[in-house]
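Just the one chain here, the form predicted alone, laid out as structure tokens.
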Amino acid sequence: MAAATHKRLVIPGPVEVRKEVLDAQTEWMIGHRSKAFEELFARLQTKLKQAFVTESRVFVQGSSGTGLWEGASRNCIREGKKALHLVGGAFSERWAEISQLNGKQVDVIAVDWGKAHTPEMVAEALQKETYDAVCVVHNETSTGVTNPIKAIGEVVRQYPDTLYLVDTVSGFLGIELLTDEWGIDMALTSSQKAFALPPGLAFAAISDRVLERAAQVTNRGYYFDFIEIEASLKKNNTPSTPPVSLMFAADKQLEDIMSEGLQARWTRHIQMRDMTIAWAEAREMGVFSQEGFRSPTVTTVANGRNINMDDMAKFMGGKGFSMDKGYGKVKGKTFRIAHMGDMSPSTLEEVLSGIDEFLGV
């Protein structure tokens, strides 16, 4: 698409992708059973371990993050055992549904949309029932809530037979994540959020405990069989054909992310969150998510001025920005401003100034 007609993405996925990263996809194709691919895969492993802050392996899958939800449910919950899902938005609801659709027994701790889960809620549940896994969404994209996964992990670690599974799809590389230190057994994500890659790749840091559990599960499925994925990973490869071009892009992007530095990247996202919250409150719009748990990667703005989302999106489209109109049951009552990936504070200022012009303030 010509640059003149491109609208910069301010939606919470897919996010804007830099031209240098897009261009990395045009590398000459290589065979996925070749030595060249093994070298590419090995480079990705080294960088991904740094990005997840883990000493464990990182699975690389040609899928959306949804695929790894299914993989987590199939590989980490044994027949006749239960999983505890923490639900408080559209995506945490969907993961719980996927576990159920895969025949797993599921209990749910539900909170209102816009609210966060607490360690106390999890502690109470684990005292009453035995679970194979606790499943939590790090950053609920539909509501702009970041759950306290470090504190929740401290509770889960008191139960040695319970795995701690974290969806960090819209958190990874935008919000602090210390996989090993926080006792996370599986941290799964996808490419099109704060990673700032095109859609189509999913990644997961996988502990030894996850593989030990998977070996106890008879029906793990085929495409997301963690035992098979691990066997191929040891040879720097994948069981099925991977999206090679996307992996070249990931290699380039990870190089640039490490040059920026994880701490600097997390700090930049916090700066943009604080800018957006201050703007929303000053315009008497309000913020939908619970104070103290507001996301560094996406702010769900409460539509306190009752503006027409379609009109706002059309106006901003004329300024070269593609905007969100809210998600799920709070669509229209809220809208989301995504400030993740490679977005800079100066670009965010352009976005907020554009909305100000629409509002006439």
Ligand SMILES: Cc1ncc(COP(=O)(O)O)c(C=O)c1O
Contents of the next structure:
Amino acid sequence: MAAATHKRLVIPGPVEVRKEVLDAQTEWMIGHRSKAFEELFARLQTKLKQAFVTESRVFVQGSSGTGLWEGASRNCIREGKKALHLVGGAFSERWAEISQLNGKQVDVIAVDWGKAHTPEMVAEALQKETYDAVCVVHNETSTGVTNPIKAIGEVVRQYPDTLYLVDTVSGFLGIELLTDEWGIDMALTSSQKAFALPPGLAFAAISDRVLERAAQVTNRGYYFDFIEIEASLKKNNTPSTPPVSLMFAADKQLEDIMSEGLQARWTRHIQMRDMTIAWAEAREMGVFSQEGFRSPTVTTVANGRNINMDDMAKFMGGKGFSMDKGYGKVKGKTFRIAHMGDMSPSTLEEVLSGIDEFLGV
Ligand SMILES: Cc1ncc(COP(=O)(O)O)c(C=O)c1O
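Since the one above is the form predicted alone, can you give the form predicted in complex with the ligand too?
Everything in the complex follows now, all chains and molecules, and the chain you saw is the first one.
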């Protein structure tokens, strides 16, 4: 597609990918059993460990985040044991379903869409029942809620046999996440959200405890068998053929992310969140997600003005932006403005002014 006809993505994934990062994919292909690949893999490990703020390893998988959901459920919950899923939106709901589809026993703490989970809810559940894992979504992309991962982690850490599994698909590299310090055993993510890479790669920081647990699970399947992935990782490799071109792009993108600095990146996202909330409130539309837990990467605007989403998206398309129209059961009642990845506050300003023009305000 010619650059002139490309619409910049303001949807919550895939997000806009910078041209330099797209270009990194056109490096000459290398064999994945070569020395050059081992070097690429080792470089990625070093940078990914910095990005997840972990001393452990980071799995790099050719799949989207959904694959690692399945891997997490399969490898971390033993036969006959239970998982506790915190559910409050479309994605946390789906992960709980995936655990069940993989034959795992699941209990759920459900909150209304738009609300966050609290550490107290988790403490109460853990007092009553023993769980192999607590599964939580850091940033619920359907509702724009960021859960208190650090505080929930403090509760889970009091139970040495319970793993703390965090989906940070739309949080990672947009919202603060200190994997080791917050006691997270597995933090999983995809490439196409705040990481600002093309879709197709999934990543997970994995603690030793996860691997010890996986060794006790008899049916781990094949593609996401964590024990096999770890054995290859130790040799700077992957069990099957990885998406090498995407890994070149990840190498370049991580370099640029580290130059920006994690803290600066998190702060830029908070700035964009605050701009979007202020804009929505001034337009008397409001924000769907609970105050105090509003996402730095995606704002779910309550469609108080009853905007016709198709008309708005068409208008914004004319301005060169591809917009979201809401998700799941709150589609239309809400719409999402994604402000994640490499988006700058000035681009967001352009987006918000474009919507103003559509609204005629
Ligand atoms: C919070 C969250 N978790 C998981 C997923 C699934 O990830 P993927 O689409 O990379 O499979 C998504 C997708 O949007 C998501 O937003």
